[in-house]
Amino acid sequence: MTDDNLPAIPADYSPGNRQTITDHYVAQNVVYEAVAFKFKNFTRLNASRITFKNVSFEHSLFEGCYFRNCVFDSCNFTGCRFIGSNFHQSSFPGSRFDYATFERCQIDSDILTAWNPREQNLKMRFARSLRMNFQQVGDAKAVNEAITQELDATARHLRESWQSEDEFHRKKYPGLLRVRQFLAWLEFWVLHFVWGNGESISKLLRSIIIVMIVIAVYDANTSSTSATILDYWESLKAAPAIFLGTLSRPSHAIAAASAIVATRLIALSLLTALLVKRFGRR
C-alpha cells in the first residue's frame, strides 16, 4: 500500500504543541519557569554550572544534550525521555521523575535513591529504566544498585496491590485480580527467599543449608526408629555428602532419593545461572 492510499488526517486535528530546540546553550540560571521548557524536543542543548530551580520540563525529550555540574533543584521531569545525554556531576535535589525513561545516558547512580518517585509502581519502572540505561553504558556497580531498588519496589508494589485498601489499588485490582496479585506476590516472595530472584548468592547458600538440614532430619529418622541427638548430629555431618550424591543410604525411599537428586540439580543450575548473571555484566 502506498502513502496515497492511506487515510488523510482529519482536517479538524490540530498540530501538536511540541517545539524543537536544537544546538542551544543555557548561559544563565533559570528559576521559577513553569512554561518555557515544557513539551520541547531538546537536541544538543548544553549547559555548564547552571542552576535550574523550580523549572518544569514535563513531557520533554532530551537527545544528545550535555549538562555538566548543573543543579536541577525541585524541577519537574514528569514523562520526560532522556536519550544519549550526559549529566556529568549534575544533581537533582527535590526533582520529580514520574514516568521518565532513560537510554544511553551518563548520569550518577545516586538518582536511584535520592530522587525516585514515591509510588512503588512508578519507582519500580523508574529503577528498571535506569537499570537498562546503566547496562547500556557499562556501569556494572550502578546496575546492581538499580536491581536492588527495582526488586524492593516490586515486592512492595505486589504486596500493596492485594493487601492495601486504598482506592487506587482496589479499582485497579478488583475481585479475582486481587487473588492473582496475591499469587504473583507469593511467587515473588518464594523466589526472593530462595535466591533473591537471581541476585543473591548468600540466599541461595542459605537455601542449600536448609535443604541439608531437612536431609539430615529425614536420614536420622530413617536410620533409627528412635533417633537421638547423636543420630541427628551424625546425619547432619553426612548431609552434604548425601546432597552431593557421594554418599547413598539404602534406608532412603526411592521418592526421597529422587527428590534429593532433583534438588541438587536445581540448586547447581541456579548457582551457575546466578554466577554467570552476576559476573557477566561487563
Contents of the next structure:
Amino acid sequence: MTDDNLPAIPADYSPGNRQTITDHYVAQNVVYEAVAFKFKNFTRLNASRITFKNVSFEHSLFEGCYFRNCVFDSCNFTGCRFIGSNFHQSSFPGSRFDYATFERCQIDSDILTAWNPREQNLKMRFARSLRMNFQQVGDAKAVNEAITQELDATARHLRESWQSEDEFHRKKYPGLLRVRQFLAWLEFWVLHFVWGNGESISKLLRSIIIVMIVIAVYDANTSSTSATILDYWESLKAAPAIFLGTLSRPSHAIAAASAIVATRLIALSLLTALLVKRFGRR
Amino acid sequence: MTEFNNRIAAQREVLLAVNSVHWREELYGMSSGALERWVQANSLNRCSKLVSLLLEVAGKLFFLANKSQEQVTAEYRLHSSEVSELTEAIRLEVQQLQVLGTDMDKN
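For comparison with the form predicted alone, kindly provide the form predicted in complex with its partner chain.
After this comes the whole thing, all chains and molecules, with the earlier chain placed first.
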C-alpha cells in the first residue's frame, strides 16, 4: 500500500496551536495560571503533593499522567480528556468539568461531588463518563455512586427541561419539544417510582406491596357484593398467595387473573435483573 | 472527632462550624473560589483571623485522603490532627464573633 492515493492536506489549513508536553514533572505549586496549561497534550506529566490553584487546563489531553496526592483547587477542566491516568488520592474542590471525559483513570470517587454545575445535563454526562471509567478500572462501589449521581442529575435535567421558565431551557426545548421532554420525564419518573431505574430493591418491594393491596381490594370486591372491613382484611392476608399463584380464586375474571400473572412475571424478572445488576459486579 | 476522618466529612465539619452563625451568605464550599465568594458576599476583612484560619484549613483539608483505611500512617495522623485542631480553632473564632455580634445588636 502506498500513500500516493491519499489527498494532500490543503495548503490553507494551518497547523494547530497544540503543544505536546512529554515526560515532564511539576516541581512546585501552581497558582493563578491562565495560559500555560491550556490547549496542551500532556503525556506522562507527573506531580506529587502539588497544589494547583485557579489553573486553567481547558481542552487539554492527559495521557498516562500521574498526579499523586495533588490538590486541584478551583481549576478549569473544560473539554479535557483524561486517558489512562492516575490521580491517586488527588482532590478537585470547586473545579469545573464541563464536557470532560474519563477513560481508564484511577481516580477517587469524591470527584463526583467536586463540581455542581447549573446545567444538570452536563452533570449527567460527567457522572456517566465517570461511571464508565470506574467500570473500566473495576471500582464497583464507585460505579454505584456514579449511577446514583447520574440518575439524580437526569431527573433534575428532565424536570427542568419542561418546567423551568429560564431562557436556556425555553430556547432549547420550544413548543412540541417541551411536550416530548415532559413525556420523557414522566417515563423516567414512573420507572424511578417502580424500581429506582434498576437501582433500588426497596422501591421494587414497595411496588410489589402496592400491587398486593390492589389485588386485595379487587379480591374483596369480587368475593362479596358489599365488602366489609373484615373482607378486606381477609383478602389482604390472601393477597400474597394470589399474587404468587398458590391460591386461585374462581370468582376472578379471566382478564384480572391474567393481569395478576403478568404482573408477577414482570415483578420477578425486574427483581432478578436488579439483583444481577447490583451484585453481579463483585 | 474521629481519628481517621475522611476528606468530605472533615470539610462538612468545617462548613457546619462556620455556618452555625447567621451570615449574609453561607459558606458553600472550601475551594478557593467558594471562599473568595463568601468573603466578598459578607464583606469580611481578608486579614481577619477567621479568614486566614479558613484558608489554612482549606489548604490542608484536600491533602487528606478520602479512603481512611488506606492511611494508617503517622503522616496521615498528623494531617488529620492538624485539621481537627484548626476546625476547633475556627469553631471558637465563630463563637466569639457570634458573642460580639449579639453584643453589638444590644447596643
